[in-house]
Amino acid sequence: MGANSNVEKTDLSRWRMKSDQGRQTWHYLKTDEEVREWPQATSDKYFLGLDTGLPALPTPKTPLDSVKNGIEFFSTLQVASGNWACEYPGPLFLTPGFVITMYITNTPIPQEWRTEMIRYLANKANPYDGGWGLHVEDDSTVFGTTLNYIVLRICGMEADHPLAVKARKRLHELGGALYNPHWGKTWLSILNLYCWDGLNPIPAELWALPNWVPIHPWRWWIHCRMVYLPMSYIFTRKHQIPVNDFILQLRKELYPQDYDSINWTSHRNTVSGADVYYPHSTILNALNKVLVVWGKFCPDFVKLHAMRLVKDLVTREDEDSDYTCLGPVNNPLNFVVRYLDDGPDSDAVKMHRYTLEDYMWVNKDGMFVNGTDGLQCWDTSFFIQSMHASGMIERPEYRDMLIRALNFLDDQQIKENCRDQGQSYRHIRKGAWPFSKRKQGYTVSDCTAEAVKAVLFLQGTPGFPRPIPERRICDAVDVMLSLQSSDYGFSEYEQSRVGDWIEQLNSAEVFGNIMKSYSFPECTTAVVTALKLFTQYYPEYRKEDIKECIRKSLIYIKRVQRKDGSWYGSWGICFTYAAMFALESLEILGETWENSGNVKRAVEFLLSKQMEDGGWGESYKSSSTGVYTHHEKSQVCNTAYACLALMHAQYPDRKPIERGLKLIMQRQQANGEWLSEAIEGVFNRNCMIAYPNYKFIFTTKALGAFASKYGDIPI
């Protein structure tokens, strides 16, 4: 890594994370008697990159002994809760909102986290040039390379650091910190790095707009408007830092130019050809002009009407969420909302310092922030469903194992709505499971879909528990049902709420399809599988809402396959992805190889990118620019992806399968992990994020689901 290996680290023996009822946290033990009394399990030595001394087991010759390796293996990830936890890195933007927080709020910072996220950071630096992307595997952008050289530079690197050197001249070719995008400058505005005047605006009295407005917030996508949320009651109270001599050296650095000459309200959409994603359209630019003579003349008891609105709904946010929030980009801003108004000794303020931890993960590149809190629910729900597919759900040496991922999704199920939730805008969340815990508190639909199923499948098994009564797995349908949207599809939070046409008021410009909430095969298929089990067991239950809701999701998905036979993927790379989750719901449907036009289409274009070693493999490229693109190698889990996809068509032609099959089996190590390949997971178009454990997830569903399917033969 040349200069970029040059930075101190701590010693990751002495890191543990403890899970607790979902939590997740990473402590880092300082004496002797503490790492005695606490001794690193074999999960943790995993998530840092440490040897797990983990034996090799006998070669695999079937599929199912496959499957049972790659159990033995991820069955020592377990952790106490029950769980199946794992880092969420990829977005490079996340980190740089709480240590910027933590300094606006002077909120300590320890000093083995400045040593690992610094280590981080040099690790993902880009090997050439310096810089940071707005992900892990993107090209150096002036969004990344801002706010991360801050980070360096607030977790105490000098500037002459080699790696601080070259990072700062990547970002003044770029043009320097005038030309990032929207997120980038307010978050510079608040530390007094770049001025208000040169922001488009984000006010807070749309907030104060009549419900029936077309473009009131609360119509937009949960994400998009929970962040715009704090961010508008920050940029209406105008708030910065006080200058300091620090403020001011890092003025000199970020801008080849000179700080107090710069014209700012000229730059208000001044943004490097390097960010841009999603550019303004002529509408949005229109609405912003009259904003910014609309900030000028707007009376100041209607501002501060708005911003009481505004801080209302920060304070339900945290509240509903125990202080989580909904994810790690508003979470940052709601605490910096949360101190200016409620003051630095206000519990509020304690609760944000304490919930942070949450976010925060190190592997063995350092440490980072998550995308979420967990993946918690959904992986565990996963890995259950993986177990079933390939009957090992039976097997008696798996059922300890078992029993406590059942009492997990138990304990993780929500079981209350939000307080008011029509006063904040939140759908109901009464038997959901969230994507990560419990008290983090969000509906999300698929996540609640793969939980059912986890949950019949082994409720449904003789020999274990029945924690989850009926009623509450009617509480779950019952939320399912309410999610569908006009058009047929499921997004993943609430019902979409406004048409396609919000879209042309996307201000961030770093991603595409933010403003609404859309729909998606995958978020689809996950319900109908789900409701199509639940009739299984509990068939007279809403049996005709129940009937309906996956006649019209037929439709929908059968609508959004495209020409060429394809579905896209909005949340795994990408095509593969997607047509695993399509193809599963026409199957449960009927509607197979033989007798539909829709799945033949897709198994042609799924066999006609399959690779000459047998795999399947699709870059990050598939997602941001809508078009299938190979990786340079297969990929396990794409080659998964595929094979659950054609099984599901009931294909005829085992050899593509037992082709793309034998090449998992090949992959599988001695002691019966996979390695980490290329990035998994995608959101909004254009951010890359990872799922580490879809590796052993997939695999192993589709290995001892071919087993179950045509016996458990050598391939």
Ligand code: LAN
Given for the second form:
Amino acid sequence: MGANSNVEKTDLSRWRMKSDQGRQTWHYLKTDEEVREWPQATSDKYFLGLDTGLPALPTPKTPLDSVKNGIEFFSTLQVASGNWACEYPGPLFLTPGFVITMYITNTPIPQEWRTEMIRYLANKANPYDGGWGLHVEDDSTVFGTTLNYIVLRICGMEADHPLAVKARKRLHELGGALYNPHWGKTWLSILNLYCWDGLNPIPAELWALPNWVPIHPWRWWIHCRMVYLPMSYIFTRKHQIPVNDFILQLRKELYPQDYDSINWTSHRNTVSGADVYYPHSTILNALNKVLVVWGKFCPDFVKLHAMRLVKDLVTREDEDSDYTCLGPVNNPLNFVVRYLDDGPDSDAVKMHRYTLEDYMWVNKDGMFVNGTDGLQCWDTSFFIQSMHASGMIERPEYRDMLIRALNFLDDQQIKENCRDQGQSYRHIRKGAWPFSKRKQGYTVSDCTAEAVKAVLFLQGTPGFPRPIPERRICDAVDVMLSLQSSDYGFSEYEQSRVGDWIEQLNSAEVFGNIMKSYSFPECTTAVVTALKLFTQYYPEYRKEDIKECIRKSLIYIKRVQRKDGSWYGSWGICFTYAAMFALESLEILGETWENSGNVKRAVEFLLSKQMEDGGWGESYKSSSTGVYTHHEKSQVCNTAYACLALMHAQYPDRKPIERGLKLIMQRQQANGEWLSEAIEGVFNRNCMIAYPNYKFIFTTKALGAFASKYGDIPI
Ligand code: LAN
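Could the form predicted together with lanosterol be shown next, to go alongside the form predicted alone?
Complete assembly follows, chain above in first position.
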């Protein structure tokens, strides 16, 4: 995509990824001496799209030949901390938060970052109109185009650069910056490129409501409340940076109309049709009107009291996550709050400057902010499970690699709860595994579950050390059991704290399903399978609780199956991804194609989607529309999910599975790798995000599971 020919580039052979106890940061080596002392690893070269020089391997004939080649390649991507690493791109609204925050807080942006961030945006601009969308596959939106345009300008691109001219033209065609959704308007207001009066209110006072109030933010989905938390502080303080020449210039560039002539209060609900995914409900519009009036009459002492409460929660979030924060939206917003409240020279500001780096990544297209501070625990746990599925876990040649991975998981389990966790509305975390690294510090149900499975497999294999004692595995089980929601399913971070009606208050406009913790077949399956496996090793611990939890979970899994036999997947694309999980759950119950109507319908659904070449391929539109949508090409990941799903269903006819696996084998490269295909993941229905390691993890898992089931026969 994009026309990047006329932007600068750094010397990619000078970039290195440092992996330190799961903390991943990129460094640009300026001198030749540094380059000599710190050679570029194969993994760095791969991440940067440089030639890895890895040799061609013997041509695979059987599934296990292919698995071995896959492992041979993937083992080169294991990094110093013992985990597998990769980039996590997709969303296009994350880098702006970081760059704008660095601008606001006078944090120097290194020249090599500027160069590479500009290059990334040049590569990701939609070639036909020069704008950017919500994510890399999206058509241009006002949100994406406004914020990324600002990034280009802060990073030093001149307004008359052809890329800037083209992007501006597209922005104006879409109506200009006035048409931004709520989060866009928020960043603009802080930059003094918009007026707070033109924003639907985000009052800090919501946090001062008594906890029993049904709309209290503590009940909202964690990502939603943790974003609105710092926003509410900045909104209530109505902070704007002082106007300077650059800002005056941007006002002219971003708006087709005269900035000073805009009647701000009439534009609170002005949002471009290209941006809206989830329109306001009538109730939300009414509530916003009430809050506008409230904002005018609310006494200052109440506002100040509420801001103190919010500031306390922001501080707790910073400290409990070692300043990493929950994610890449609240991280920079918290930074702004600490800069305003604690002062530019405070330790909090220094810590925030330091942790911004944890989110940055460089690839062949340039530099950008990752979706999280990495996928360290998640990918590592999954790959270990793939090694187990193929039986490769037992081979001595892989032992060192796997022991390093086990030591990583040992180190990364969260060992303490948060300080006064009740006061920060946090769920317990002692015993949990996070998605990324321990210091980020957030319990995730399925990350805990996948790690528990990986640890049990490794520690149960002869020849492996057992660094994680029974007590700590039981702690993980306690966390999992504590997370089941009242609908019997599992969400990712917390139990559901409020009814579905709260979605009516979704004011983000560009995302669906952001207001509460929903249950998901993916998370539910991860927990059920982990608990089931746990009972094989430790049959007595909380025996009855586990039995009851599994029983209820399966009721949930069956309930959310659609009439056509499918399940909607919320984190991977999409129906094939969910089928792989849901059918694994049902298999545990003993429900297979032989004896279960649910499974039969699911199998029929999957078979009806197999493509002519034997593969499966789903477009990201499946996720955003909720209707199965073929990709124009089959995809190795979807094919692997579908094959695994059919194997969990114990579907007796091997043919469709063999056809799928054959396609996976044909797509494998001579050095054992699989190439990137369509984007693999999603969140909030509408924003796509890549899971680059899935093409190694699930391909090798599907091939390995087949060989374990049917023997390693040529296909
Ligand atoms: C993630 C990444 C991991 C993902 C899985 C573990 C794969 C999933 O099974 C459960 C949900 C979870 C933990 C998840 C939740 C939402 C995240 C954190 C993300 C998709 C990565 C980025 C996204 C976050 C919300 C991005 C910021 C956007 C906002 C709307 C705040």
